[in-house]
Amino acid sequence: MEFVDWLNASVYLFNKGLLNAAKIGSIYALGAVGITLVFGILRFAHFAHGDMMTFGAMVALGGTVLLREAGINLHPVPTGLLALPLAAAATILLAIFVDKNVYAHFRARRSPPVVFVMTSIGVTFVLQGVVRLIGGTGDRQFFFVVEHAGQRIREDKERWIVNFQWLRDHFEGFRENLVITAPQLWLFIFTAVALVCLHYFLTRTRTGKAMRAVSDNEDLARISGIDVGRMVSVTWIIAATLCAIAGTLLAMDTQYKPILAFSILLPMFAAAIIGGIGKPFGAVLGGFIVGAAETFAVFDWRPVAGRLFESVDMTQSMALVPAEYKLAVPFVILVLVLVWRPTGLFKGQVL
């Protein structure tokens, strides 16, 4: 086994494993933070969260079509990214509309959490119908060819390739490239910026501190002069914005699916619980733990092993878990964490 074999295996593992784990982890982290914020302020599990992501992705897709037809292009920024503010605004309006017309009714009656949960499941089915009615039932690609400097560019799938020329010159047999797509890069940037801004907001601003006070004791916060209704609206604004970002960038990197929420909702809840329900930064860590566990549980290690060892049987899968059991992986991690630490990885005051 030579050093160049380790180089080839490492770059392949980074491309196919670590990058994918970081992408899925970012999506789960953004979604889990929204879920845990809603729980921290409103005290119920919002099962319509995943469908709000789908709604945001649908609006972004429609906005991308409109921008393309209008000839608006800011290459190398993907047009889908230009439509993201529209998607965020529409998702915020949807979240506030649902809260004012559905959840506020039960909140005024001091209904138990189970009523909110069942109501959110009902909202889930309604949103699924709305998404299919407006956006159709088929899968759609964020695939738009644009003209830039006389060249036709498939902008949303643009890839940046690092070919490690210095390593190629010094290590014969090194042939791997590092490949990252535009949506993946933007996803990592947006995730980092969003989480830093959220940390500053919750710990340094008056509104953020007021949200934490409402989370700790709503009645005491109200008699202290805090506008609880405003804090509820701010919570939905933040959660809906994160939904739009996560849904849009996931759809840009893969494809828009009306059933987008089906495969990501339960892992996001698992991430929120693993991190400690009601704790935003625990949800971030939980998101990346779940993303990494999912990715590497179904990752086929044959190409990596084949670059290191000549005697590898390439006819037998080396995945730890068959792909059809991928959805079960987050809950195995969840059970293990809760057995070891029932409060999740983080404990203490909510928010």
Second form
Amino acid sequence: MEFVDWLNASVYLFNKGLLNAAKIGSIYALGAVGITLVFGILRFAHFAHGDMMTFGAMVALGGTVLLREAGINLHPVPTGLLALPLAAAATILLAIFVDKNVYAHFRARRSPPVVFVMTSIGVTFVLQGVVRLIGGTGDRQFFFVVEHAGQRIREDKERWIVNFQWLRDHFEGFRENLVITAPQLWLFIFTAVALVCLHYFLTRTRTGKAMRAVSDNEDLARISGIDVGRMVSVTWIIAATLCAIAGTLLAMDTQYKPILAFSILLPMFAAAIIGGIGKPFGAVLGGFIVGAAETFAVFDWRPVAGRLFESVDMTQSMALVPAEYKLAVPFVILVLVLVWRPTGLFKGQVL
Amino acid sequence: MSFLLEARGMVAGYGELTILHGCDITVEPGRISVVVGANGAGKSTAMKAIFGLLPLREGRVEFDGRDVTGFTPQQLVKAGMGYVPQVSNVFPSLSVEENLEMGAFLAPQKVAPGLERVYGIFPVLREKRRQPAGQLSGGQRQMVAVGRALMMDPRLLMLDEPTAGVSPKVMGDIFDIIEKVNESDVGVLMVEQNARQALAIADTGFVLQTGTNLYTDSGEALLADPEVVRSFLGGKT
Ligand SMILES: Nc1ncnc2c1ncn2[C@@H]1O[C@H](COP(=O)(O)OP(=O)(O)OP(=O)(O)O)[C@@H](O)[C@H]1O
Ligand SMILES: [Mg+2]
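Alright, leaving the form predicted on its own aside, put up the form predicted in complex with the partner chain.
Whole complex next, starting from this chain.
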């Protein structure tokens, strides 16, 4: 085992492990922040959060089709991103529409939280129907071929390969590349920008502080003259925007499918709870923890070990957990957190 | 005589339950009114009814010569009332300064002068301004709670048991603060368990029992009334 083996193994691990963990972690973080904000202000577990993401992705896909057919592009920015403002606007409208027509009704009657939770499960089912009605039941790529003015025009999922020329020149035997796709890169950029903006909003602006005040003590917020109804709307606007970003970029990275939300809802809740419900930056950390745990639990260490040692049995998987059980990982973390620290890492509320 | 606050014949309660059966509470401009009574007499309920947190079934509330019956808390804050509830009266995860800022949420231009005024009254809060209010001692938390209500520079400050759970020393401080606030011509309406001390600074005292006025008189007169002393103050004059 030589130093260059370590280099090869590290770059491989970074590329196939950490990058994926950060990617799925970003999605979970964006979702979990929304869940935690909705819980803080409206005080219920919003189960329709995943399907709001799917809805956003669907609108973005529709917008992408229209833009591509109209021949509009801003290469090298993926066309899907150009449709993101539309997706965000539509998701915001959806969230406000559902709130005004469904949740507001139960708020006026001061229904207990469990009613809201059940209602949001109902909203989930309706949204799944709506998404299939509008977007179809099939899976679709964001990068497709269109006929435009008699020509077939493709848009490729751009990928950048970092080949570490310096390392190649200086270390004989170094042969790894780092591959990052455009959707991944944009996801990291959007996540970082969204979280910085959110932090600024919550800690520096009058409305953001008022939102935290409502989350802390709703009655006192009212007494102070804060319009709680307006804060509810602001919460939906933020949550829906984050949903549209996460849903669209997830679908761009993999593909759009009507069950996009199915496998990410539980991890997002796990992330929100790990971070301490009602704590937005706890939820972000929770998202990355769940993303990393999930990725590395099913990570096959064979190629890493193979790069380091000669005598590795390459016939057997070296993953801690078989890939089929990936969905169980956040569940296990969730149970562990609920048992040992129900308030999460940052002492949030208890669900 | 004109009142700053004049609540007459208040009937209110929770759901089916009626707690206040025609209760009167008044405050003269720039004076201190104190409400005392046994636990469960309806003191907090009367405060909530005045401040628009409970709907009045009957009765009317006038503030500053204006009918404010049925006003929302927001409207009353704008009209010049500040209210400190009995329990959970701070935002625990917000910093001290953010707590105070929320007190002037309706008038952002009042934040800067309000902070100066409140830090002038409670210098210790200036030192702690970056600390979450939930991490303060009970007495400091009460200061934040009172400070928040003072941010809008109200004409009437309503306090529900401001000395609950604080040490005798801090209790004395809080009474001093209330008198100090009152000196700047702010009317005070206060519910107090420490009836003896509260009545001593009261211009008017109200003794409530099961949601009605049992006695109403000047603080001095109530302290001198053997009947009041025997049943509500425990012990002799
Ligand atoms: N939110 C509520 N819902 C139902 N009943 C209530 C509620 N709050 C108070 N009550 C009832 O109203 C009655 C009066 O309560 P209130 O809080 O006004 O008493 P109080 O005079 O302030 O007492 P204390 O000195 O203990 O603070 C009590 O019998 C209480 O049980
Ligand atoms: Mg009370």
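In this text, the rigid core denotes the largest set of C-alpha atoms whose superposition between the two forms falls within 1.5 Å. Just so you know, these numbers come straight off a predicted model, no measurement behind them. Residue numbers count along the first chain shown, from 1.
- Once the cores line up, the CA of Val335 ends up 2 angstroms or more apart between the two forms.
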